[in-house]
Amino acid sequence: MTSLTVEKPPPAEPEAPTRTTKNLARRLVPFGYLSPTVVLIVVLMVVPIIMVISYSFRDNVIVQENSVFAGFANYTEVLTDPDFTAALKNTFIFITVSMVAHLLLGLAFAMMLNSGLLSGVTKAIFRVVYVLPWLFTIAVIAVIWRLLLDPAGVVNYVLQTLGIVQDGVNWLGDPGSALWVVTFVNIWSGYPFFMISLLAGLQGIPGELYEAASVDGANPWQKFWNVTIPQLRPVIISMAVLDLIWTSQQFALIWMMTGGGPLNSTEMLSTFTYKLAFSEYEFATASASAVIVLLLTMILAFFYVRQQRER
């Protein structure tokens, strides 16, 4: 009798990956690598603006445990106070006054460096003199200006030595001078980095350029209007939009030096949130007059990627 044999069907092989899986595995390479810093941008960004903007809409947030939908009464509120008023118009001018004189200094600097009138030693110095105001931080600066422009500091014994003021002046405390001493010492601070900026930027444009002018007869005016301008304003323009930003969102000299005073001559939209967040506790319009304040930045924002776009 014979047996029977069944032979097993060999075990089946592993199926190649098809082309379209092998294409899309490669196309996820990339987010995959990416992953990361969005889950960062996300948890960072995204999730505390949401949330602000969530507490805007809502009344007694984070002080109560049930807070109410309140709609826009906040940015009613916030848009119909005075003080958010003041606010407004003192951080246009700070912000105004800031960026012409930063660009106006920094433009000024930069071509006396640029230019071949001193010698690299005297440049070497005049370099690191101007600097120095940009490698402060601002807790430094604002100790140090509220100590030169006190009633009994250097500024008033200077003016008083040379005759122009008879009584010290109190730079801090008078509300009609505040602003514009608080808007100066931002100025001194934030100018070196237009000054850097421009010089990189006139440095970059071609000697032949002037050359060319020379031969059509061009003076020393016609050519800084007609060449140096020119060639500068892709710079200009994306530094005057990044210091609106910087400006726009100037708190820690601020705070230091005034505290919005006297009598909110000196308040700020950024002071302004501040006090009603944690001097006041409320939160809720705090996180309105934050989603305003960022809506305001968002426009400057979309300027700029705009203008980075045309480049």
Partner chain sequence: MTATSAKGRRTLAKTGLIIGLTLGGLFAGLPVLWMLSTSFKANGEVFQNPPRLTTENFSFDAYTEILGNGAQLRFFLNSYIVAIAVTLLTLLVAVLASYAFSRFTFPFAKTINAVIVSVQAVPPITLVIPYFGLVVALGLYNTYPGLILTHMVFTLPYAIIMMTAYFNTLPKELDESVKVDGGNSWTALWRILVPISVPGLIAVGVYTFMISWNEYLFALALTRTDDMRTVPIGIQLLMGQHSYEWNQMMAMSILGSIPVLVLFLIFQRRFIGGLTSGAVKA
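Switch from the form predicted alone to the form predicted together with the partner chain and print that structure.
Coming up is the bare chain, nothing alongside it.
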């Protein structure tokens, strides 16, 4: 800004200073439009992240007035807690199984909805039905599935009638099944977002690619592997990373279906951290756990950004 005025000294022009001021004011205009956003991002993200990091290195935070420096003690406590290790393992299983199922179901449903064999009305009706699980809040999804999975509920009735189980199974009360059940419900609630994105991706594939493949004598299976999948690859990778981030953050579903139990079998990093803070009021240890979750997410986000750049 200053270099401009120095390089071109306007001799004997009285309006020159005003012009410079106007120029500066004009440069500041976009920042004026951005200022509410910047203030909110600082208040809602930058300051809180600094706060949580500072909490994690201290003791007696929030609930007591005089907090003391604790070094890495909170981190040691979290990382050596067997419940944390269990939560890490459960979160890993929950994310991996959910992601694979979201992708497979989303792709299968999107391809059926994209088929040229059916009328537009039929496809529109099925599209609305398939999107349904996405439209309900997690609290509602948790309540629906608790009703369906009740030991006296309809899922057990169907399985008993088919001879798959003997007595009514307490799906959410059994440590052996609870994690798989909450993962299943998460799959049910999350596939529509993949489906919508993949459907848009499918509709964007140029028809000439399939025609060219037909000319080369490709069968439907070869067309799928050599045209559809490569064309969808960018969407699939983006959705997979986003799903990874979202699923790792899933709190409400676990909290309302099992609360992390029975016997920690569905404990996730989010429920573990929440309990430390808001059930046990161990805000300092909870902050250390929250920072670890943030670091893990940042690693995922880093790979996401790098992959996006490579494209």
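Worth saying up front: this structure is predicted, and the values here are computed from it rather than measured. Positions refer to the first chain, counted from 1. Here the rigid core means the biggest group of C-alpha atoms that line up within 1.5 Å when the two forms are laid on top of each other.
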property: Did residue 25 shift 2 Å or more between these two forms, C-alpha, core superposed; result: yes
